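The chain below stands alone and is given in structure tokens; this is the form predicted alone.
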Amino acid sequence: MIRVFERWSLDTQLVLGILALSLFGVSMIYSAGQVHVPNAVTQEAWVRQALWFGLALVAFSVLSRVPLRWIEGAAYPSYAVSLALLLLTLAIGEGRGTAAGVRSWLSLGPLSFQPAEVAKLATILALAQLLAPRESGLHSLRDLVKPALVVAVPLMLVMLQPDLGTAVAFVGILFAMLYWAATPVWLLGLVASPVLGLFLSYDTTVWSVYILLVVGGLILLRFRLSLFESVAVVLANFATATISGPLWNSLAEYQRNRILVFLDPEVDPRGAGYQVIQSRVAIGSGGFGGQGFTAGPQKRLDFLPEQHTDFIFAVVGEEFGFVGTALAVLAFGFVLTRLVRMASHLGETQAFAGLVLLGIFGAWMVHVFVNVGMTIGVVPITGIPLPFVSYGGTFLLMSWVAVAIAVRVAHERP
């Protein structure tokens, strides 16, 4: 029996960890539906998630047998198809939930799916195909232009939906894969500096000190960057500071409110701040051992919004306490660490495989960090699901497709 499982899974440790998280997710979605106020959508969500889980296992069984050369050959075509789907979503897409004006879904008869989830995996494959042939690392800003464009195009299309949570995952993909492609950390810091400057531009004094530090760092790196590249970094920081006002005004009202309540939830305790306040109360009431499976009072009274999707971690905290949340975080840590270890065991001839594994790592790392962070109030609410645990058919299916590709590329020798 063990040998049969090993032949099916290809990587016992990774697949067992993800199987456990997926089953845990179905059980928590079931628990999230056990409320005093009848809600057919929430109460039946675990059944739909279980069906998607079964479909995901079938997809894993098939795709984990696909030859590596097929995966490499499909990298650019799948990227092109994903961009077409994102454009189609902007044209005829529809929204879900309470975020008015968001167009993130395409409907095919009775089925709906999120093209952004397809685009994440396609972007990982395309970027891996672009970076794999390089025999040396990326040592200048010019080297980063093409990789950045590969990620920037789908990222901007997702932002236009607008879906900020999913867009952030593309950033994690880019930086994880650039790091694995031997890009120096200082160069990655320069690339990220305009984004940091955007957030610091809320205060003129803080931003002025920051830009002086950037200029000072560029002076220290004068032998590593050309004059053109140094000027480009400074201008990019000024540009992001300049557009911060118009960018803020372009955000939807609910997005601006989410940022404001992140700074102080009590600003709007019955509106935008309600979610994070109730999430903190739920997690805090769980204490050390929790209230018990299906017994969380905040959840049962339906005080916790989106408790089967974005705020599923709050249900875990309320019903299983510190012990349950710690075990969940450790389980994610195990899965993410396993991906890195698989990549580190690959040889130089398997650059494509290593890059794919780190791209998947980057996407999942962002999802876990942001989702857990927003439930406890340390990052703004962005509407990003917890991998394998939150309700979401497309996300679960594409996550298992990513697992299939991960085990295939890691265990097939070129």
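Source: prediction; values computed, not measured. Rigid core here is just the name for the largest C-alpha set that superposes within 1.5 Å across the two forms. Positions refer to the first chain, counted from 1. Compared with the form predicted in complex with the partner chain:
After superposition on the rigid core, displacement of the C-alpha of Asp203 between the two forms amounts to 2 Å or more.
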Second form
Amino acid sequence: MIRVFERWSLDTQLVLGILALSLFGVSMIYSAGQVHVPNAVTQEAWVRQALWFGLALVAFSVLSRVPLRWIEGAAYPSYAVSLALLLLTLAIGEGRGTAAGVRSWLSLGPLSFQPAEVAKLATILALAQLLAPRESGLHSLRDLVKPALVVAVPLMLVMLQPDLGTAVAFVGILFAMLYWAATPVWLLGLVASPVLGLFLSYDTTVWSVYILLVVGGLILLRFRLSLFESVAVVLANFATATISGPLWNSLAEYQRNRILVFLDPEVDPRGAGYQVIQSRVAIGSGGFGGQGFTAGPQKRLDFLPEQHTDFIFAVVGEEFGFVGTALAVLAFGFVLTRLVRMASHLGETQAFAGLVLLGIFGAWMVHVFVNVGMTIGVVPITGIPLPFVSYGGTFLLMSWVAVAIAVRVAHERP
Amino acid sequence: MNIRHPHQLRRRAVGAYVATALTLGGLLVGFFRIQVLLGEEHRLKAASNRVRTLPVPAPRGTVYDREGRILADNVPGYQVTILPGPTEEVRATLERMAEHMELSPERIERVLETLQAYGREVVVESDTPFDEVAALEERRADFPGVYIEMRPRRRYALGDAAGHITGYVGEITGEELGSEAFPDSLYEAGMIVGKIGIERQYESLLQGRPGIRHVEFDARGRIVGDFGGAEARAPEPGTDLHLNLDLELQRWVHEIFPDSMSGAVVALDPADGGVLALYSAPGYDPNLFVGGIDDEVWAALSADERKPLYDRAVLGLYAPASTWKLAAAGIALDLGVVTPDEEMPEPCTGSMFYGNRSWGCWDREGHGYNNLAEAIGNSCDVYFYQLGLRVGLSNLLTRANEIGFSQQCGVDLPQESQGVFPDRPEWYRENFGEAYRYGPTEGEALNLAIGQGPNSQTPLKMAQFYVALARDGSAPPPTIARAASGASGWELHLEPEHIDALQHGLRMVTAPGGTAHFGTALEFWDVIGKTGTGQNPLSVRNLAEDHAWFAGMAGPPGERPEIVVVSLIEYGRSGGQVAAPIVAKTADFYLRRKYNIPVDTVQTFREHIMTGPIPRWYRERFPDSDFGRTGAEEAAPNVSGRGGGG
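Mind giving me the form predicted in complex with the partner chain, seeing as the form predicted alone was just shown?
Then the entire complex follows, led off by the chain already shown.
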């Protein structure tokens, strides 16, 4: 294998890291199916995952040979196609399994997939195409309007499904790529501030302190931002604080419950708080060394929710303990930093490649943080899978497509 | 500034590394805290998640009869239990279960209430039929929090032949839990306890002590297995109970009792007062109550006009009528106001005059001069009027109360009626009002002496009294369980010749020519006894027949009686015709088995001559009987040479 990669001159370390994660994922899905009362569907999930893994490797070996210009050329068309698919999903999409109420799947005969997964990749390519020609960084809010729109359109369509978790991934893509396009961190902070303010507005005192900090920051940065833009940031903050009440009331009950139990799972230990409580108990009872592969009682006895998909990491925690969770997190850390490292070693003509790598970095970072974080309750529960580990064929396939594109764009110098 | 200069790229890469390190490092801190610092706590939580401590029902003590035959025991049964959870989810589960088992909306509400009140598992159905168990097991996944386990089910071997004695068990009610009879330290919701009869009387003995089991469950409430991490405790089975009751005799009484009739049969062992049979007709099958009785069956039982749930033997109060004459006679002998051979000065002419009115004898033809035995044989009212006058009302009340005619026998059953009898002269005014403001007249003694007046007794009480006549005048309390003691007996101070005289009188009733001869004459045993015709609220208005009594005793010829039997047939009219044969057949069955003589369904002389020729034993046993002899018109009461009895 390594020799093959070398012949392609691809980034061996990244691919090996992801191969390891994928194999780890298949074995964890196998373990998740080992329960007290076997269920044919979950028991054989690992076989299907392994088949998809094989398919993903085929896709990888093909796509990793596609010339860079094809990829560049495909950026905008694929973006347009994925927007169309997202619209189509809103019209004829279907729910799946536990997310039965959400319209996020499209069926193509026997196959079905989530267009949002395609849209993430397409958006990365399109945004990279948009930002690559820039010779200077983005220094004003006006500079950010176009890139923000490119991401906002698919994001809104995904939100309408509604699939909050994936929508957050788009935010990760936007911020990571803007950062790589030399947008100052303080500007990104100001852009993010209204959203932060939205969450802080639950407490008037906290929000008041926060808005004083924002205004103070703007005064310090007065020579960097126009007065108009500064006022816009402050107004946006006031606007989100004002709508926070009505927005809260307009949320569906299950969405409100998810946020409430995130703050304190014990308010509804058998309802909305059940998943996170059971997940934490499973991970915690893994202790330092874990209960052993396939042996976790919480998992075996069905206490773990969604144990082969969204909560697969709780199985890792229960069966391999802190040793297992730390190694898994470090493995993801390796893959993520490897993407950054590849981007930082590119030539000056490879702006597109760097942006694509950082876009993938941003997307995966959000997936890892939100998925792993929700299993221990540091992030509210959103249905978002763990790349390469969670059960899900098309997601695994699209993730490997992303890997193929990453290694390809990094390899070829135009 | 060239934003793509390698230095710029490296600088931004460092920023991205830092962001990655902070994010993932934050996660690692979180995992370290939950897994390493709080690991032990979470392990405990995981254990309490899946391990529950459940009571293991103790097998109830077996109830045996006097020969060690099983009267009540346990067979494997199934119990359906549900674990607590969100009320609406549990309700939905129960409603789904109701499609596959008998589960009324009321029961569902009660289960939900109990779940909320106690916050622990609740028994949905303590005795589930196997087909329901199978239906539930098949759809286990649809019933989260529901588990099915084996639990001993009570079985009553005699069914409706002994329902009133054994009683039955059922789930403890909230009311019972609150009562002192079921102390909190031993009882909790969901337990099966005795409700009535022996089951209730000896509840604390039979119950045993539930064990404790630590069971591992999965998230849907399915049992995974026993959890080894904590000490389990085996249930302590209840204590077995041995009764004086004779199971075969009880069944026999049930068989011979006329199906269309209501009434009671009591058989006591005169040796110790042990209850050999205690039967009330119609009966009910206590097995119907095990695991909760169906609403329809319950409605039918409680609405039945014949009152099958009513234990006539210990609760029914009936005017004892002539059977009580022996009590009056016993009291008179004890007081010494009559002697056995003495005839009353006033001959019976069909009536006698006392006070300002005429007091009639049941036989308008009259009985002439009678001594005590003859008066009993003839049931002569006029003799007993004079006996009553000699005893005097005050003495009669005092002594009758000492014998306990206004009390319970103290039998070991949770419920027993108290006899109705005036306990002192003031009783009349207190109960009958101002008509008695000057106190009862001596005329009341006449009424009481023949078993009339304000006197109502249970069949059991009359049986206890006849035990005294079969012995030496003393009567131990009737006891169902062996070695049961508590109530004290009482004593009539009678000389052996007094007993002889009274038994002689009883013998005349069943001797050739006596009113109960044909229905009581047996091949192997002497039966003696007294008939009674008890008035009741319907019969005094000519709306129904009188109640028929026969109180008797039997034993091998020449020996002391070995069994005392009292039968009461509601609206049976004739003690001799209806009640006496039941007594004779009951005694015959018991004694034949006792002396290893094969049992025959054709027992009494009357049964023999209705099915065939006069049996040879009859001529041998009753050589003086004129029955069947040419020219014989009447059978003379002659008992000479028959043995005097004890």
